[in-house]
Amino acid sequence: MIEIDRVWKSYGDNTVLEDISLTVKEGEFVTMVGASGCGKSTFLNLLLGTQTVSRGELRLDGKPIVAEPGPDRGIVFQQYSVFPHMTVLDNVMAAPALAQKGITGHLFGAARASAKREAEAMLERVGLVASAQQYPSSLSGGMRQRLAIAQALTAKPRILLLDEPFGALDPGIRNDMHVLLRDLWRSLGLTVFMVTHDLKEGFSLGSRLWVFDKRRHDPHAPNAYGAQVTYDLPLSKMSEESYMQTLQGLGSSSLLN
C-alpha cells in the first residue's frame, strides 16, 4: 500500500530524514518512536501531503503522494484539533460538509440527514453520543480526543495518522483510548501510523514498531545527516521474552531522550 523509496527530507542545509526505504501493507499499525526532533512528525506530514520529499519517492497504491492532504488520509494531533464554536455533533458532521463543492460548507436536505446519521453512528462508536449537543470546552481531555478521532474517521479514510494523540492524557484515560483505537483499527480495517514518545505505548499498540535515529554524526556539522529507521520490529511475531529484552534495550539507550 505504502512504498517509501529512498526518501530524503531536507530544509536547506538541515537534513531531517535520510535514505529511508520501507514498504507497508494495508491494515498494518505502525508505531514510530525516537528522540525529539528526529523526523517522526516530518515523516507523518510527508504521508499526509502537507510536505514533499526532497529526494526519492513516497507512493500510495503505486502512485506518488500528491502535495496536498486527501480524504484517504485522516490525522489526529496531540492538541485537540476540533472546532470550539461547534457542538460535538456538528464537529463530526464538518468533514462531509467541507468536502462538498461550493463555498458555503453547509449540507442541506437529504445530504444533511445522511451526514447526521453517520455522525451519530460514529459518536456511538467512540462513546460520545450522550454528549452530541455539548461544546468541546465542556469535555474532558479524553473526550476531546475521542471527538478528534471521530472527526478524522467520518471522512472514511483508509489511513489514520496520529501525532502524539494521547501525550497529554492521564494514564487511566490513555488506557481507555488504547482500547478504543485498537477496536477502531481492527473493525474499520485502517492502516495506522502513530508517533509516540512512550516506548511501552509503541510496543503495546502497534503491529510494527519503527525506531528513528541517526546512524551518522558529524560534530562539526550536526545537521548534515538525517534520521533513518534503525529498527523495524514486527511486534506480532515477537515472543514475550524478546519483547522484554528489546524494550529494555531501547529504553536504556539515549534514543528516546
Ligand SMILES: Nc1ncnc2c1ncn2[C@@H]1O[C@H](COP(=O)(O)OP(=O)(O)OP(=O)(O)O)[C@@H](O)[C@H]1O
The other form holds:
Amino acid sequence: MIEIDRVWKSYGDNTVLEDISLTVKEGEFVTMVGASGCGKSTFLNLLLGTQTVSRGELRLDGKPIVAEPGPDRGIVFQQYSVFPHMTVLDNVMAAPALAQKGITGHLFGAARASAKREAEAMLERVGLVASAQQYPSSLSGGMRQRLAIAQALTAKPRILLLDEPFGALDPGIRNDMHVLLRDLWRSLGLTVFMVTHDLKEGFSLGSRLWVFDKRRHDPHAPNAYGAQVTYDLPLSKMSEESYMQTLQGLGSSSLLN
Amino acid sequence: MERWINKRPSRAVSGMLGLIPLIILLLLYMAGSEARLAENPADKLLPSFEQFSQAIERMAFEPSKRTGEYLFWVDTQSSLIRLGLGVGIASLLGLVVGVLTGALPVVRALFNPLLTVVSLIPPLAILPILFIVLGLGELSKVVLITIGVMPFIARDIQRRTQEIPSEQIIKAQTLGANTSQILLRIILPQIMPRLIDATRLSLGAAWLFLIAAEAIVSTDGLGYRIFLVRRYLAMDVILPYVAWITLLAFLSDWVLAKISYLCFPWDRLDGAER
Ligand SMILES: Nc1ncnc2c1ncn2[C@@H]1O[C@H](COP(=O)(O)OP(=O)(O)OP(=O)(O)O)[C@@H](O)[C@H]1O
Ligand SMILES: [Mg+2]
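Alongside the form predicted alone that was just displayed, please also present the structure of the form predicted together with this ligand.
Full assembly next; the chain just shown is listed first.
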C-alpha cells in the first residue's frame, strides 16, 4: 500500500534521511526506534505531508502522497494533539464536524445527533465516558492521549501516525494504552506507524520494527550522511530467543544513546 | 524564613499593608487642605471634603441652570459611548486583522508592513487630520480611539494566533478541516480570551485618547468638563471627576475580566467542567 522509493530528506546541508526504500502493506503496525535527532519525526512528517521529500518518492496506492495533511492519515503527537477549548465529547465530535463541507465546521440537527452517538461509542471504547463534559486541561496525561487517539480514529483514517504518543506517561498507564492501541489496530484494520523511544514498546507493540541509524559516519562533518533503516524486523514471527539476541545486539550498538 | 525574599504576608496582612499608603495619602491631603483653608478660606487648590460633596451634589443631582441637564451623568454617558464605540470597533478590527494575519502567511506578508507603519504613527499627531477630514463631531473622537488602540490589539492577536501550537492546526487538517473551518472552530474560540486580555490592556490608552479628544473639541464628556472647569481652578469638580474616571476604568477592566472568566472555563488553570 505504501511504497517508500529511494527517499532522501535534507535540510540545507544537513542530510537527515538517506536513500530509504521500503514497502508497507495494509494493516501492518510499524514501530520505529532510533537515536534522538536521527530523523524519525522527519520520516513521520513526510508520511503526514507536512514535509516533502528532497529526492525519491513516497507513494500511497501507487500515487505520490499528497503533500498536505488530510483525513486519510490520522496523527497523534506527544502533546498538544487535542483542542483545549472543546470538551472531551466535542473534541471527538470535531472529527465528523470538520470532515463535512462547509464554512463553520459545526454540526446541526440529525447529523449532530448521530455524530454524538458515534462519539459516545468511541469514548466508551477508550474509557472516557465519565469525562465527556470535561475540558482537556483537567484530564491526566494518559486520558488526554486516549482522547487524542479517539479523536484521530473517529475520522476513520486508513493510516494512523503516532509520534512518541506515550513518552510522557508512566509505565502502568502505558501498558493500558498498549492494550487499547493494539485492540483498535486489530479491529479497525489500520496501518500504523509509531515512533517510540522505548525499545521494549517497539518490540512488543507492532508487527514490524524499524531501526533508524546512520550507516556511515564522517567525524568531521556529522551532518553529511543521513540515517537509514538499518534493521527491518518482522515481529510476529520472531521467537523469544532471537528477540533477546536482537535486543542484545542493539543494546551494544551506538543507537541506544 | 530569614530573607526578605521569602517573607510572604498572609491575606489579611496583605490587605492591610495595601491600605496603609492610601490612608497616609488621604490623611496628608486632609491635613494640607485644612491648613490652606485655615489660612485662606477662598483657597481653591485643596478643597475640603465638604466642598467636594457640594460640587458632586451640584453636578450630579441638580439640573444645570443653563441647560436643565444633569451634567455629571450627561458627561459620563457621552464619554462611555465614545469609549465603548472606539474600543469595540478597535477590538473587532484588531481581531479580524490579527487572526487573519496570524493564521494565513499570505495575508501576513501582504499586511504586516502596513500594520507596522500604522502602529508607529503617534495617534495624537493625526488628530488634526481627523478633525479636518471627519469634522469636529463624534466620529473623529471615536476614530481617534480606534486608530489609537487597534494596531496594538491587532499585533497582540496576531502573535497569540501564531502561538497556537501547529500540532492543533495539523490535527484539524487530518480531521478534514478546510481553512475557514480551522479559522472559525480552532483559532477563533481560542483567541477570544486573548482578545479580552488585549482589550483590557488597551483601555488605559483608550481613556487617554478619549480625554485628549474631548479636551480639544467637545461640548460634553468627562474630559471636556475637567478641562472646562480648569479655567476656574475648580479643583472641587476636577478631583471627583478624576476619581470617577478611575472608578469607571477599574470597573470596565473588572467587567471584562469577569466575562473572560465566565465565558471561557477551559482557559482557567483549574480547567473546570462545563
Ligand atoms: N523543520 C526543520 N528544519 C531544519 N532542520 C530540521 C527540521 N526538522 C528537523 N530538523 C533536523 O532533522 C534532524 C532530525 O530531526 P527529527 O525531529 O526527525 O529527529 P527524531 O529522530 O524525531 O528525534 P527525537 O527522537 O529526539 O524526536 C535533526 O537534526 C533536526 O535538527
Ligand atoms: Mg521526534
